[in-house]
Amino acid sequence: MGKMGVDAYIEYLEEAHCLIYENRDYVTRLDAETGDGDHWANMNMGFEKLLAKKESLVSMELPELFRECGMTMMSGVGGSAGVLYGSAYLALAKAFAGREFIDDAGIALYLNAQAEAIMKRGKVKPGNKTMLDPLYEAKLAVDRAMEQGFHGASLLSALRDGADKGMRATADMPACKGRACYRPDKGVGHLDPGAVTMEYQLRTFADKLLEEESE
């Protein structure tokens, strides 16, 4: 599989932040639904923050890198989200020391590293309908692919898979946190729209990984 470095991790952040941005209105509508209907704003404010910081971005080693995206996130995205995600990537920075690259071993350690520190930081878990679902689906599923010895696009495919089934889970969860708990019906019936960014997220990250390969 390819290795992903500083200025391919660069442009999965941008090509993320344009996915996101173009579902603006989606996830919006999803989010005012059973919440604020801000999270959408929330999130491209925090990847706009982050992308002005391009030029000074690409001459830090990864590690310096996923450390200036958590103090990033944890102060440009509003509500609880900056701080999970800024958390998850400072608890990258901790893991990546030493590291040039994410690679096949590196998959592991970056799902597990953000999915504990959300975990612990948020102090949830999965099924609480939250962004943590479609990680820690991805989690697992690279988990038992490495395990069946698959590595490159198919531990890749058993991300994108995990993201997914994670993400659209959440849809039959009743919410523990946010505004959506203290609904009659919990927001049983629609999708977490923080599941659905982080989906986003992971997706991408996978395709442009799967990009890395065949370069």
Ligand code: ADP
Given for the second form:
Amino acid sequence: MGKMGVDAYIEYLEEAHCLIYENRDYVTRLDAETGDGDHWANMNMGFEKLLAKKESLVSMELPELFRECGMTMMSGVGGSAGVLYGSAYLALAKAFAGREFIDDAGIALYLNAQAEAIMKRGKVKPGNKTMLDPLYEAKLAVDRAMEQGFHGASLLSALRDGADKGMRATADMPACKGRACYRPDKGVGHLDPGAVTMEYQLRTFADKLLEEESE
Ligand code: ADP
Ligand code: MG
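Given the form predicted on its own, state the structure of the form predicted together with ligand ADP.
Now the complete complex, all chains and molecules, led by this one.
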């Protein structure tokens, strides 16, 4: 199993930022349909601010890096997404105290710590049509795969598939949180933009771990 340390995590952040960056029009349109249209700009700004500090990030330990991600997202990004990713990253900093790598067992920890933080901070549950849905489905898929003794590439493909399933499922959900819940249709028929950018990050994360594994 590949292990992801600080250098690989920073590469992951760069790749996730690329995928978000390339999908500017799509994500902005999704948030314009059900929210206020700023979600792409919020996420893009968060990654830009974070990656502008790359030189100092490379010298950090993994928990310190997560903490820096959290502080940057929390203070530098507008909208709900900044606060929620901020909380998720601060929870990761605690969960990974004393750890240098994300390995097989760390994947479950990585997903679980973020999901718990977002649920608590956002007062949100799975099925509420938010960024939590792909994260939570990815977590369930990884937990199930681990129970079945899967590891390495099979575990990562479970993560990817879970995230994709959770993201797609938001189209049929009525929103209970965030701006979409103030709409008469509760956003039904539209994908949640936060779920889409969360899926981008989870997909890139799984791909990066797979790459580390084959090295
Ligand atoms: P804002 O809604 O403040 O304009 P963004 O546009 O950046 O912030 O983010 C919107 C996304 O944030 C939504 O698509 C949804 O996924 C997520 N979101 C909003 N409120 C919550 C919440 N209470 N809990 C979890 N996620 C939320
Ligand atoms: Mg918005």
